[in-house]
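In structure tokens, one chain follows: the form predicted alone.
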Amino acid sequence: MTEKITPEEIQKIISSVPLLSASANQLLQATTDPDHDLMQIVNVVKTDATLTARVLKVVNSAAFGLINEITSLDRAISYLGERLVVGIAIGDCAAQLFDKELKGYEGEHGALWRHDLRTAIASREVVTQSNSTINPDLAFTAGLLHDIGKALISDYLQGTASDVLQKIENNEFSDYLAAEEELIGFDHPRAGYELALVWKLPEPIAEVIRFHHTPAEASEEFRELVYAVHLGDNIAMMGGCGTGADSMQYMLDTNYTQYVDLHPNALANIMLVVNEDYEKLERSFSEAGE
């Protein structure tokens, strides 16, 4: 018998989650500003000795295969790109969420991080290959955080996965989102959105977290970004990397073509890029102790 989560209970759960560091928050705010430049990113990282050390460790990991060691922070950030620097900062702060065993989804330790990293890469490629005006780094960051709500509600769904899948197959639930809402009174996008408010995440990222499965409901201002991550999420799952039993158990909004203009061959190309980039990034984070 599952237990319903009240708004008060979700706030209690969120209060036990560490806040983002000041530097991670500043990086997120900076990267959503279309007029920011790389020096702003460098200046934020320079104020955080731990993050500086981590960035230098990642860029010099064997995964990148650099002949000469990079010791300059400016060069390191320029080489990695701001999306990876933001990813390192978020990964440090929210490690307990990303690495959590998702018992309610029958997902193992680290499944959330692996899926989110693949979604981030796919979302970046969606906007790049569709010639979108959206900043690819923003799409990457939004993809990295889109499923954070699963870590908050997973324990409440423990033991329900097989029953949910059976009911979806029997059309008793339209998808996994409907099952979450029915069983515990909260779905993972809404839970993640509540955390986004507490973390004071930039509005575009908060919108992605709230509406990544229902992009048509997002504010018109952010809908193109939300559709890009919606598609990136599905591409990650199509590539065999979900978060457990719920993989491929959500509705694909086929109206994405109104917001994301992709060539017919683009999806296959994106899946190849996701596999290649994921292996490199995951190895670099692992070697650097992420």
Contents of the next structure:
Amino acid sequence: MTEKITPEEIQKIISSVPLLSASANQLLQATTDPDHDLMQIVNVVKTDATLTARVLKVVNSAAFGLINEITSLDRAISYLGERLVVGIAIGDCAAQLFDKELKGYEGEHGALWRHDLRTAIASREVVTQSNSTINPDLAFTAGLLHDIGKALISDYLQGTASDVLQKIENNEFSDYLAAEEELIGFDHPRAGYELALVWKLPEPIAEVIRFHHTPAEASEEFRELVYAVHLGDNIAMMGGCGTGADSMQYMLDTNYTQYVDLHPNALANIMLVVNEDYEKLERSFSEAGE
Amino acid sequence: MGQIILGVGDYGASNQSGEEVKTFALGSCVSVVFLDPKTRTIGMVHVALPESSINKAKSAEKPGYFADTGIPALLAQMAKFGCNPKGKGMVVKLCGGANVMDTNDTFQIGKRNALSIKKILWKYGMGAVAEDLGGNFSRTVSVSVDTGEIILSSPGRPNWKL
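Having seen the form predicted alone, please provide the structure of the form predicted in complex with the partner chain.
Below is the whole assembly, all chains and molecules, this chain first.
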């Protein structure tokens, strides 16, 4: 028998999670501002010595294969691009969540980070290859954070995975989301949204976290972005990179065609790019973390 | 036990006793397994996409990525172990090719991978004797040289054999 999570309980869980650093928060705010420029990003990173060191370590990791070492922060950031800098900042602050073993989903240590990184790349590519006007950096960052709620509720789902899969197969649950809600009274998007509110994440990112499995319910203003991450999430799972037993056990909202113009060949191309970029990024993050 | 681990688009073969060939977490990808009873060689290719025509450069660099270039590449590799280069006498098994739930045509990469692989095999006069394809779950696949047995695993499910 699983224990239900009450709204008070979820706040208690969230209170045990470290807050985002001031610099990570400022970077997220900057990413969602359509008028921001790279100098704003540089200025935020400059105020954070640890983040500065990490950014320089990543850009000089073997994965990027630079011949000459980059020592200036401006150059490092313009080389890596805004999304990677934001990714480094979030990855460091929320490492406790990203690295958590998702026991409730039978997911290994680091599975959440790997899935989120793949989703981030795939969401960026969906936006780029469908000629959307959405900022690819924003799609990347939202993809990186979309499943953060799983780290909050996973422990409450321990021992349920095999039963849930059986019940989905027997149509007793429509998908994994319905199972989470039924078993513990909270699904992972809602749990993640509660964290987004406490962390004061920018509205479009909070909407992605809340509605990435039910994009039609997102507010019209952010729906295209939410659909892009919805597809990015599915592409990551199709690439074999889920977070455990729940992989591929969520409904694809095929109404995405109203918001995202994705040609079948584009999907194959996205899958190719995701695999290549993922290997490079994963390597650079892990080398820099050593 | 020695292991040959295959990533996406990799292929490999072995005839070493005690060794196994393994690939992790096939989602929509398909693992094509060849077993040659005559030379006691096993081979596997981890196919990600149905057609190499979408990216010729990638298929030249990593032929295993695509169904139409991956199967010939695996056969050529197995020929180095003394297997028939046209796959004659080989036993074929297929695993993977999952799809997301409630999918549409665009997202049915798993189904298209399996179909494309079967068409290529047909050209060689080969057909799968066993397959574990489709569904909505990822599969980790390993094949043992000694037994030729395929073991599949997926989080939340007991292991099964093919």
